[in-house]
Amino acid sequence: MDRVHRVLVVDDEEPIRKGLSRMASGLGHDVDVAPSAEEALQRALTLTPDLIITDLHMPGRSGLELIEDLKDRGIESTVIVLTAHGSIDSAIEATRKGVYDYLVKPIEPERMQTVIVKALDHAAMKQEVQHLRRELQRQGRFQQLVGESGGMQELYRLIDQVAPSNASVLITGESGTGKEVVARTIHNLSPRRGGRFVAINCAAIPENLLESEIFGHEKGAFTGATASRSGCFEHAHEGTLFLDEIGDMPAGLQTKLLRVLEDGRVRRVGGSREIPVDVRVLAATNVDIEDRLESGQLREDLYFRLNVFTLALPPLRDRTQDIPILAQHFLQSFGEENGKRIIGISAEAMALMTRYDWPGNVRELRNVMQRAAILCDQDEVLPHHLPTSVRPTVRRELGTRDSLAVKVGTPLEEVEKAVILETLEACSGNKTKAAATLGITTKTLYAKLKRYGKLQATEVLR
């Protein structure tokens, strides 16, 4: 153990009050207790205790109301909250305000303890791991998420808040909005980071092997199984689990899955042996639930046992303002993987990216750049490089800018290179086309860009 801490335990019953007490100490902290909320928050303002350990109903003020007030003081504790009562709702509550777990009485004194170790460690990197994620934030960049639009820094925001904790996370959006990347992030932001993150696509996997991949099997369970084999619950032990497409996962598996949660011990397929097994479960979903639940394709008691806290990712037209910072990031890691010094993207090829809706999102902005870096033999990539699908054709683009606005007394110099750069931009930078469609010789064009220094000394004609 690196350093001591300091643990405060809050109950309004002695016995339980010194159990815990000498549980704590018995780890090597200093422990403090209190009796009720009132006399916590006194303690709280004088101690500043790294961890607190507090019941959920007690005369006078609850649990979760202290938590409250020392958020209102400024005391950023990490908090565990017992109770003999458990409920979907109060857990819920609970996980909204930062706690880190929540534990229904009674309460087995092994696992006790583990949460305690657990907790402890999450109390000593909080502070460090906090200061890291605000300069990233303030630079746009939240681990392996890019974005610094309203949308983006309230999904960093709403991450920095569930990621210490333990609660399930459904994960909504688009497909290519980058759910998993989100996933991750949590994961690696949570105290489990030492542990596995394991991912299992649920539409991806054929139903009658989903089961088996999901919860293992042991030999001779089904054709096939030649041996026995640990499924992705025990490969994500004291780490996370990323269910993806939870609304595609077979009724029956639902049931199981949710017997797991519950439970925390996992069946094979063909065993009696339960294995306990300490895993955090993500779930992510491009559909709609609601039209899921209505239907019966998901269970209610599944969703509402993941959905303790929801995250919704915004499309990425919806978030226009990240396309610059996105496409900048993508083009530098694709540059440099294919060995090549891209500066940038050049303001026409942008006013493309930007004035396309992505409907593949994140994912196809990805594939675009790096597309546009493999093709790229310039310092900046151009409109040119992009493809079809984001730069407009020549008639659809011509079709829609068939005028061009000219002040009275421009040169006509003037106004002939910004017809000809306009048709060229329209044509997606295919000089043919554009010498085409201004009914000049490419020749002609090829030597009016030059004297517009918009050539590239490498150019030739095509």
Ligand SMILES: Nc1ncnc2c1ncn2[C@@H]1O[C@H](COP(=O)(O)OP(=O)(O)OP(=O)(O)O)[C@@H](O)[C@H]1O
Second form
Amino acid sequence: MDRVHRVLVVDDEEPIRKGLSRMASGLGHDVDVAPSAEEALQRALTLTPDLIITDLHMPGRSGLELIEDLKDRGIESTVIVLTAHGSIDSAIEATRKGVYDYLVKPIEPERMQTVIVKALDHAAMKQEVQHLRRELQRQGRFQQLVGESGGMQELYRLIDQVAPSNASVLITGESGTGKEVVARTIHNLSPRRGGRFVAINCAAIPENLLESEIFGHEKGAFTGATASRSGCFEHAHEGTLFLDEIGDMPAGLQTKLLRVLEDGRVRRVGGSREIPVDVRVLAATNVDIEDRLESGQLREDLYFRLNVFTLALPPLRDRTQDIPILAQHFLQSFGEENGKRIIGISAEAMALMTRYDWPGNVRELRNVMQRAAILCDQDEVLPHHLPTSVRPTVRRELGTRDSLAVKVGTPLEEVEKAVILETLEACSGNKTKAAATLGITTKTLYAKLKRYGKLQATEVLR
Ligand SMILES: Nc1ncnc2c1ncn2[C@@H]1O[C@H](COP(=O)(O)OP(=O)(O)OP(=O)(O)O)[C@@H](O)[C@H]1O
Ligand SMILES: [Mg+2]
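Right, and the form predicted in complex with this ligand of this protein, after the form predicted on its own?
Let us now look at the entire complex, which starts with that chain.
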């Protein structure tokens, strides 16, 4: 990391202060010095240094007391403790107080330098995590929804608008884009939050059971119906019913569903009673709903009834800005689950992840970070902790700016995509120039970019 950091050196001996500050300035950082713990605290309050290197034994307050004072005032600088009088006890105490490293004087300059560099890396990662955590808290309203891209901001705005109403909402988006999380969020932000959120997947339940699952049945309605049972609608009374994969609901049930939505009453399978239900219905689909409508698989009147409001969730590859924040979010929770303290993701690993196109969207990213948290045995996630799907077989050749290294056996489509995207980049994004360089028409280039999801919504096919 080549950012300039602020370093505070605390020692009662001037030669040591001088030596250390020369070293830290030599590494390109801003250095400040203090001859005592008291003065160091004052300085830290105004400077909030990234790193504090402090002596342990000083006249007045000690280095350990300084650490306490800093904590009391909410200053979370990374700390290295130095001492001439090494003792196991003070080492243990320093570590308990969260000190990054503990060194016994005299210290080899080279070793000191390495420790400073590492401590500052650590400080930078710690700050990044804190920043992300604050960001998450800010978005606490949207609970499990993470992301700050334009697409997500727009989604938060729409959720805010639609949640308090009673309107049906159709949530569309590719697999793994968060349709179910969005549905739960709408429920939790609605006046129905005190009621149940009931989810049913229309594609996962065999057709003959689905009807009874949704509407319930009376005793003797069919073989095996030994007792009466209420269905999802009754369960969700005064709450929300989430019909997942609505595009897969059999036609007969669609008609029945539409009736319930219109009258607010259900009739169980094999029953004659009309049971009043107060349910808000949210539906989701990851298939192209237009296709289902055209082929008649989805009833148009039901579609209009459900589609009072549509939320179209953008695929992850269209909001690459969210990849780092989502990755950190998952890494942190899986790290905790595995009892590990993985602080960050290396720049290389992050670059691979932002370049990848995530066909499985957020779910895939979540799985990748879960795997990384298990494999990772150091501070940060490195490229080899990522699955091969994320590490492309075509990538820029090391040390060059305009050559690609292709692994033998790479699918041609992947090679083509890499060559096209790299050429476009080499042409500074100029599509006409890139097409000419590649010997294809601009129209072909646009079509390919569209397929890769690399075309802005505002860019039209010329
Ligand atoms: N914006 C997000 N922030 C945090 N986690 C998310 C986000 N979007 C999705 N996830 C997580 O990704 C996983 C998949 O989300 P979800 O099940 O809601 O997707 P889906 O769109 O319903 O997928 P499918 O179409 O396959 O059912 C879940 O673990 C969910 O918590
Ligand atoms: Mg789902």
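Numbering follows the first chain given and starts at 1. The structure presented is a predicted model; accordingly, all values stated were derived computationally and were not measured. Rigid core here is just the name for the largest C-alpha set that superposes within 1.5 Å across the two forms.
A movement of the C-alpha atom of residue 102 reaching 2 angstroms or beyond is seen between these two forms when the two forms are aligned on their rigid core.
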